[in-house]
Amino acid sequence: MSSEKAKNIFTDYLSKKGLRNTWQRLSILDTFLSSGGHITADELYNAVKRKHSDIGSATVHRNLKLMSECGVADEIKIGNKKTRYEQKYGHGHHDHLICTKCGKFIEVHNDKIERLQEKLAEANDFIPQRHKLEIYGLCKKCK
């Protein structure tokens, strides 16, 4: 999805919720969309603050929640570590390998695993609506 389409989804969602579309919200969204990775709210706040020192941390947290609610962002919660956010659109479906030592995320896509999940659902007369695969272990650097 293009950043323009993500912006449209976000602004439409704000409108439906009766919330104003402010320059602060758009700045946070733009910074998030250009981050290109798995970013924490604090990392996003620091990036936004470099451009606009008057935007507060609570504003960034609230807007990340709104971005997640409307489907522009995906929350990734790993145990007791900070929640990370990634762009949901513009990135094809993928799964994650997550290092339990350094916290590194490796995005992976495997057609065989996807087909296996589909067969598993079919064999159990189940209609999947979404799924997420996270495998925890040690990355090449930490093992």
The other form holds:
2 protein chains.
Amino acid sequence: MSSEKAKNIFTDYLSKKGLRNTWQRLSILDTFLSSGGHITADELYNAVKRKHSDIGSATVHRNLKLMSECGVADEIKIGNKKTRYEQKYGHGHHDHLICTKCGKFIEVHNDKIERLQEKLAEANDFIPQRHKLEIYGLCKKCK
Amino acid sequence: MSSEKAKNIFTDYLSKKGLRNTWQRLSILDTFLSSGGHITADELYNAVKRKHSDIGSATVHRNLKLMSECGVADEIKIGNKKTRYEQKYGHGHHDHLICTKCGKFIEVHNDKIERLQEKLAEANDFIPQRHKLEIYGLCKKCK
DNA sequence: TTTAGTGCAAAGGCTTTGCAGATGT
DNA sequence: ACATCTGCAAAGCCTTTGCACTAAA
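Now show me the form predicted in complex with the DNA; what you just gave was the form predicted alone.
And the full complex, kicking off with our chain again.
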């Protein structure tokens, strides 16, 4: 899925809710989409600030919330560390292997697991929308 | 796995690290283990306070951290909501179905997925220790 | 023109820390 | 004895909110 799609989802969401297209909003979205994912609110704020020094951190938070609401961004929290936001479109869905020693992130994907998760949800009278799988352990280097 | 096991893991961890057995520590552990899981730091603080009115919230936080370190408790964060702590031993491993509308938690378990996760980790030169699977969607009532 | 959005700064909410006294070992 | 723990209160850190102003539509 391209980041074009994410942009459309976001702008559709805005117009559906009667919200407005401000340059701040679009700049935050663009910066987020080109960040490659796993960014914190503060990192995003600073990245946007580099281009537009007069952006406020509250605005970044407000829009990050909006982006989570419409599904363009996903909140992920790894262990005790800070909340990070990940792109949902633009580099495909994936799960995470997280090294408990060095903190390394490995992104993985497995269709079988995806399908089993859907089955599991349906078996419980549940309509799955999205999911999060994190496997903690030791990476190649640390084991 | 019984909560006896969790207790042993905790006390072993303490003695290994030269830490002490205080009544606060044991009371926090007991309360946590008998809570059934999915408790917030604040809820745990209040639960312990009912028995021992002179407990401090800092102590609960310090010990919750300790419990996470040794693997007796697991931090889980659901959506935008508060961080909750879950027992790792005492009521078996399970994954979560989380309703994005009403916030309902459903605990599920599927051996096939568990095994696939292990394979996935191993295929990436990764030694899995534990994992977290959350499926977000709509529950029976909300769909 | 109307109403949402923004920046700023203040307020919140939860977690962590510093400290002096208490307490395991 | 002596190093760890604890409770308290203060400090931190990030997020949210109130307000007056700005700017989409």
